[in-house]
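Take a look at this single chain in structure tokens; it is the form predicted alone.
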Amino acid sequence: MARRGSYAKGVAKREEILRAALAVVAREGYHGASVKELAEEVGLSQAGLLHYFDSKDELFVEILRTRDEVDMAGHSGTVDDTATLDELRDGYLDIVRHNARVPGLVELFTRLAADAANPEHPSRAFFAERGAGLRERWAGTIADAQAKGAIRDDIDPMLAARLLQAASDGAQMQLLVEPELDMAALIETLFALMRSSDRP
């Protein structure tokens, strides 16, 4: 019993790690939140912090999947299967806006999604996984819009959901180097192109 009660103390202990992490890159950037600092966030020492994950890498990209877990939580319409594609563009956008308010979260993805060119890099598996996970479900919303008529039918879906995740990964590069961009504004369009000249 003392066994599990320690493991779950674990758990716990590093949902608050991660969740105390989130908050200091986003507010810090990815430069500012040194691992010393985000020790000093939760009040370990730099080597108690690092006993909770395999690497500094390993706590970065679970501090990325901690933000996905809470963007998507307050927007389930870009996750949910039975989502319609107006709930799927709502919840999309939302998102964006929230993203380009925190250009330090914006830098960490960025930076690990180009470490994941290395099959060896802990970020490899998370980019992969997260991909194809939001692509399924996108192109299963795209494809059932096209059924109703709501999105052009001349576009694969897979293809589709695609094109939306490019568009948003490299919005996301830009807004690195010009802070001035609209994220949502290209996202938008791109939703708009694939709208159906049909459509009510």
Contents of the next structure:
Protein chains: 2
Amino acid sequence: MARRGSYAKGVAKREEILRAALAVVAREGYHGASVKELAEEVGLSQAGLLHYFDSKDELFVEILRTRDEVDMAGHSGTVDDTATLDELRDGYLDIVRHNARVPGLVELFTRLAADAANPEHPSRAFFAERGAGLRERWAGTIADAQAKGAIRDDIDPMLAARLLQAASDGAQMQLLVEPELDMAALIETLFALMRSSDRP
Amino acid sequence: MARRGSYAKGVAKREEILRAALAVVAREGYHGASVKELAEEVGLSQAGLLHYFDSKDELFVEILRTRDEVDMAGHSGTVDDTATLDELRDGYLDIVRHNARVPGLVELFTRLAADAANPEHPSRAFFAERGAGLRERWAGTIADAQAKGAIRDDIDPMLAARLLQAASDGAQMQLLVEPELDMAALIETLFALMRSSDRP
DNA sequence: GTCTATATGTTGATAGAC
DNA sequence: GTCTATCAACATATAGAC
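Previous: the form predicted alone; requested now: the form predicted in complex with the DNA:
What follows is the entire complex, opening with the chain shown before.
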């Protein structure tokens, strides 16, 4: 089976395919793309491509997972324990700005989010884990910032993290219809609302 | 053509179909439902149902539009000019709570939002108009509230309205994966963050 | 590991009878 | 206005050759 491909060659090839597929969706967009289309652009036949994945649905979920990994890797510098709230926020806004330039992936994200409504669909697990991880990390960051007086202490950190996730995902929905939308400014506004107002 | 059906009978039947279809999607959910499935549950053949719509895509967009109309009608009492911010917020939260109980429609909403990435798709116009209307109304409400000192005056009303829309749509995405999520509490938190803190 | 070929299923749309 | 019947198009998944 593809996922259990323990030989380095198979895993490496799978990675290679996913990177290429990611680039294709980013460039060409995603309007109900078929495996065949994607396969040809990646340089394989449809059956050849599917050899590495359990199904079409799993393939597309893995493309999204690869994007996250690429995004994370690109900003690993800011994710150490000494990072301040502002640094973490700016790192996050960088990712937001980057994603806003790739509407094809935003569309894929949104479509798979809809698929996740079905508990049997591979994207369900992906979104559940992704959301939980994102919120856990931000809830911790926010709690720390509250201890330092940088964030209002009258909101629950987990609820604030949830709100950040919701605003991010919802902003992407708006982006699909208004490609010129400044998503980062929107998220920045939310951070501003959460900041302690210790002015008179 | 279906949309130009100027005879009362045709329009009425179309309405009737949409109400029935809305109820079906709400009850049964929506996992890539086909026109045929929906037609049978509505009591028509596939061709008979499609007689009233230009295409499958238009049909599903109209179902979503119908939901909005039903939601609006159910809360028209609070939408007069004398309504306070709190009343408008509570009316909105009522709709949010109501929608949270109908995951099938949330899924349809999310799927069509993804389709809206394609400018040719009928859902594009729907989401563009819906978003603009929602934001215009809330931006006005928020500006009024700022004038009265109820909302922080350091945020742009339109940006705040956008944030409210984003949080609402994004919360729905989380709901798809966590059906037990308290969406209203999430949105309420955002309102709380926007409220003026004129305490010491 | 990758291909060709195909099995098998579905879908949305249309033509035409009633 | 609604149905039956039919269509072409296309999908994914698999079998088997190389």
